[in-house]
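There is one chain below, alone, in structure tokens, taken in the form predicted on its own.
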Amino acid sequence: MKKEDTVKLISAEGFEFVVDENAAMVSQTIRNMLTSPGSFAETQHREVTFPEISTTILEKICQYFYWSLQFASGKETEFHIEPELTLELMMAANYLHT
């Protein structure tokens, strides 16, 4: 995977997740950040920082992005969410429009 085909997502604690651009584009918010016209830092550097999303939640969101791509291609599998992550994950999903 080439660097220009990836996006770096950075959690509140500074942990970096490098994900495939197609996976990141599952999120309408990230898509808008990366494809908006103009000279935005996110567009230029291909990285997005989420100061309100913890590492644990951002990791689960990244897993969801890849699961969503597989599901869209016809591979139906279950996406497990730990009960203790549900509220925080729902809030992040709402923000990210996923």
The other form holds:
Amino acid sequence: MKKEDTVKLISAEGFEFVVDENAAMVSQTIRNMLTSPGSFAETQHREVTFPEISTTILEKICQYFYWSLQFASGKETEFHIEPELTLELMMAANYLHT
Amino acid sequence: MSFLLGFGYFSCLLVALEFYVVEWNMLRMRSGQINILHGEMMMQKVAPSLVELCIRTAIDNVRYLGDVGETDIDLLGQILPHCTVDQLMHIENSTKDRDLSPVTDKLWKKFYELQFGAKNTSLVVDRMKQKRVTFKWKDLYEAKQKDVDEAQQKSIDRFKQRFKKEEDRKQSRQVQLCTKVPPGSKRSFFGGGPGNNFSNVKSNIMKKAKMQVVNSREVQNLAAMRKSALQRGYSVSPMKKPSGFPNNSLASTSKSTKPMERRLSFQQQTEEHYTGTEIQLF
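Return the form predicted together with the partner chain of this protein as a structure block, the form predicted on its own having already been given.
Let's see the whole complex now, leading with the same chain.
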């Protein structure tokens, strides 16, 4: 993977998740951050930090990104969500418009 | 005839129309996840959003929800309607720092109506209007539930009371076993002759009457016993001693009398017990 095709997502604890650009763009918020001309620092460094999102949740979100791409390309599987993550995940997803 | 034909044609048309309507609705419903139905239509498959998936999971697990403190109000508005009364109560009580009324008030109103009836609900609404106060429906629900429970408890207690009363009444009418008074103990005194203590008996007339009866019987029995004892010899027959038999009285009599007489008096008392039980004047 070329550096230009990837985005780094950083959790509150400082964990870095390197994901495909297409995957990250499943989130409308991230898409706006990366595509809007110039205003976000993230556009240049291709790094986004989420101080309110914990590592576990961010990991789950990245998994969702890939699952979503998979679904759209035809492979329809079930995306299982652990009950204890539900509320937090829901809030993070809401924030990320995903 | 032509009418029938027309009718047939019309019904065919209806069926065809229905078929198309159903298909169209199917397409519309699955807007987020349109499947390729006939192979000819090229539709983009869109995965359900993560928010949507989370909401579904939350609804499925609503019984495990507790403190929803930080959850968005709109999201709560989608999830909480799926709770039962107990679940909603639990969630509201667990979410201490936050007032969930904007979402839950109408839910509580609905629960109030379900539980206590539409009539009661409208009554409450009218009362609140009259007095120009508003209460949270949750509080109204809790208060009403408490009243209902109290009234129920009262009626249960009333039932218990009445049952107990009836039971007591029945019990009092039964023959009850009081402490067994040994029948012979007093008789042995009476049989002793003058100079005995009649203090246990209450009235003088009764004392006299008893003395007469007992004495006469005793004398008769004594005579009879003596006869049979002489015939049988000095054999000691096993006797059933009544349980509450005071041994002192026996001992006192046995000390003063001879062995034969002792046995006789013992037998006599037992005999008395069997024949004289109707005399229970104590």
